[in-house]
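First comes one chain, alone, set out as C-alpha cells in the form predicted alone.
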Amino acid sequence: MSPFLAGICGIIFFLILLVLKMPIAVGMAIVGFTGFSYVVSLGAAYRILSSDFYTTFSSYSLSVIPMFVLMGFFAFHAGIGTKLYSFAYKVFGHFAGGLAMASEVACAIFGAVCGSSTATTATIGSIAVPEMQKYNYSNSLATASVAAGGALGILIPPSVIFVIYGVATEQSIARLFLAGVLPGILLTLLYMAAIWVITRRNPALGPAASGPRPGPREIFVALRGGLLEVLIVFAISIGGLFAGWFTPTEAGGVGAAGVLLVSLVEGSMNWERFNRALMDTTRTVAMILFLVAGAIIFGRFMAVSRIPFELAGWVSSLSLPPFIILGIILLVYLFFGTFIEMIPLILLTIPIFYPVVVNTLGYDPIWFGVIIVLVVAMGVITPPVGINVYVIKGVARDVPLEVIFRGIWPFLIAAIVCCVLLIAFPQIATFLPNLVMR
C-alpha cells in the first residue's frame, strides 16, 4: 500500500473511530502511531509518540493555555456575565429586541475575557434566557440570539482557538489576537443588525421593556458594580500583550491575576469558587494539551503519507480561481464544524489544508486563521448539530430544539454575511496587526 492510500485509509479510521464515540485526541493518537508505524518504522513511531507527548507538555508556548483558561473560569466562577448582562440590559432595554441586543454585547464582552464559546453561551444563557421569556420574548429569538452571541467569545481576543491556531502554524499570538478585534465587533454588529431586522418586521418577536429608561448615572452605576474593575484588568492585559509589555503567557497570568484580586474585593470569589475554578482549568487545560499532542502525532502521519503535498498538487493543476478552492475547504470546515469540537476540528484539518491555502494559494497565514475561527463559530450554531444549540437547550429545557434552531438562520445568515466581507476585504483582518506590530 502506498503511503497516501495510507494517509486515506487512516483518515477513513479515524472518522469510524469518531463514530464510535472514541475520544478525540486518543484517535488521532492512535491512528497518527499506526500509520506512522506502517510507512516508517514502528521504533520511529515510539520516538516520536513519546518525544511529542514530552514537548506538548513541557512546551512554554502552550504555557499561554492554563493561564487564560484561568482568568476565564475566575471569571465565570466570580459572577462576571450577571454584571455584564445588568450593564448591557440598562443600555439596550429600552429598544424593540433590545434585550437580544444586550445579550449580544454580554456575550462578546464575556467571551473576550473568558475566551470560551460553550463557557459564554450557558453562562450569558442561563442569565439572558430567563430574563427575555419573562418580557414576552419568542423562545426562537430568545434562545438563538445567545447560542449564536457564544461564538463571538471565540473571535474577540483573548481566544484559546486562536492561541491554538497560533502555536500549530508558528505564527503571532499577538498579531492573531490583534487580527480578531475588527472581525469580532463586526460579526457583533451584524448579529445586532438582524435582530434589529427581524423584529421591525415583527415586533412581538422582542418587545421593548416597559418604564422609564435609565439615565446615565444608573448606566454608570451597572458598569461600577465592579465590572469595570474587570474591564481596566482585561485591557492591561491584552494592551501590554500588544504594547510589547507582556509575552502572551505573561499576559494570561497578569489577567488571571487581576480578575481573582478583583472578584476577591468585591467579595464575588470564595474559597468553593475558587476550587472550582482550578478544577475546571486542569481538566480543560489537559484536554487542550491531550488534544494538541495527539493532532501533532496524526499530523506526523498526515506529512509522511504525502496527502498535503499530493493536496497541494492537485489543487495547483486546476483551473479554478483561488477563492473557489478556499470557499471549498471553508464548507469543509462548517461541515465538520457541525459535530466536531472547534479545537481539534482546527488540530486536525491545519497539516492539511493550511500549507494549501497559504504556500499553493497565497494568503495571508493570520487572515485565514480568522477565517478559520469565523467559519467554525458558523459550525457551532449550523444544523443538524450546532454544539452551542445544544448547549442552550440545556439552560433552556422547556424549548424544543427545533424552535431553536428555526430561530438561527437569521445570525447565520449575518455571520456568512461576515465571512464574505472578509473574504472580500482582508483588511478587516490584517489593518491592526499590520498597523501595530509593523
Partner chain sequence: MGRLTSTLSYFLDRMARWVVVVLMALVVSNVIMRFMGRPIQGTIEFVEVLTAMVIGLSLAHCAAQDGHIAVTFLLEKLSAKIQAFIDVIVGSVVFLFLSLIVWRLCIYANTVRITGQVSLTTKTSYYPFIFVIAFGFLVYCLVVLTGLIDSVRKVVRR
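Same protein, the form predicted in complex with the partner chain this time rather than the form predicted alone?
The next block holds one chain only.
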C-alpha cells in the first residue's frame, strides 16, 4: 500500500472510530500513530507518540488557554457572568436574538486581542452559554453562536495564522494584519445578520424580552455590584494585551487574578465557588489540550502520507479557469481542515499552492492570505472535527454534540457569503493596507 493510500485508509478508519464513540483525541492519536508506524517505522511512531504529547502539553503558546479559561470560570462562578448578561439583556434584550448578537461582538473583541480561537470559545462560552440558556435561548443558538464567533479573532489582528502565512510566503505581516481588519468586521456583521434572520423566522430560538424597554437609569443601576469593576479588569487585561504590555498568557493571568480580587472584595466569591471554578478549569483545559495533541499526531501521519502535497500538486496542474482552481483549492482546505490542525496544513501546502495562486493565476498574495484565514475560521466549526464545537461542548456539557452542529449551519452560510464577497470585491481586504502602507 502506498503512503497516499494508507493516508486515505487512515481517514476512513478515523471516521469509523468516531462513529464507535471513541474519544476524538484518542481516535486521532491512534490513527496517527498506526499510520505513522506503517509508513515510517514503529520506533519512529513511538518517538512521536511520547514527544508530541509532552511538547504540546508544555507549549508556551498554548499556556494562554488555562489562564483565560480560569478567568472565564471565575467570572461565571462568582455570578459576574450573570450580571454581565443581565446588563446586556437590558440593553439588547428587547429584540429577538439580541444576546447572541452581543456575544458575537464580545467574541470579536476578545478574540481580536487574544488570538486563540479555542481560548476565545472557552472563555466567552463559559460565561455566555449558561446565561443565554437562562433567558430561554435555544441550546443550538446559544452554543453555535459562540463556537462560530470564537474564530472571529483570527481574522482581526494580531493573529498567529497571519504570522505563519507571512513567514511562509515572505509577505509583510503588518500588511496582512491590516488586511484582516475589514473582513473580520464584515464577518462579525454577517454572523449577527445570520442570527437576525433565524430569530426572525423562529423567535423561539432567542426570545425577545417582554415588557417595557428599560431606561438609561435602569441600565446604569445594572452596572453596580462589581460589574463595573470587572469591566475595568477586562479592559486592563485586553487593553494591556493590545498595548503590548502583556503576552496573551499574561493577559489571561492578570484577568483571572483581577476577577478573583474583585469578586472577593464584593463578597461574591467563597471557597466552594473558587473550588468549582478551578475544577471546571482543569477539566476543560485537559480536554482541549489532549485534543490538540491528538490532532498534531494525526497531522504527522498526514504529512508522511503526502496526501496534502499530492493533492496540491494535482490541483496546480489542472488547466481550468483561475476562479475554478481557486475554488478547488478552498474546498481542499475546507475538507482537510476538518481532519488536520490548520497550522500544519498551511505549512505543508502553502509552498505548493502559493506560487500557483499568486504567480500563475495572478491573485493578490495578501488577499489570498485573508481568504485562507477565513477558510480556517470555517474549518474550526465544520463537522466531523470542528475544534471550536468540541470546546463549546466541553463548556456546555448538557448540550448534545449534534444539537451544536445543527446550529452551525446559519453561521457557515454567513462565512461562505463573506468568502464570496471577498472574491467579488478583493478591495475589502486590500483597501486598508494599500491606504496605510501605500
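Numbering follows the first chain given and starts at 1. Computed from a prediction, not measured in an experiment: that's the story for all the values here. Heads up, when I say rigid core I mean the largest set of C-alphas that superpose within 1.5 Å between the two forms.
Annotation for I236: C-alpha shift of 2 angstroms or more between these two forms, rigid core superposed.
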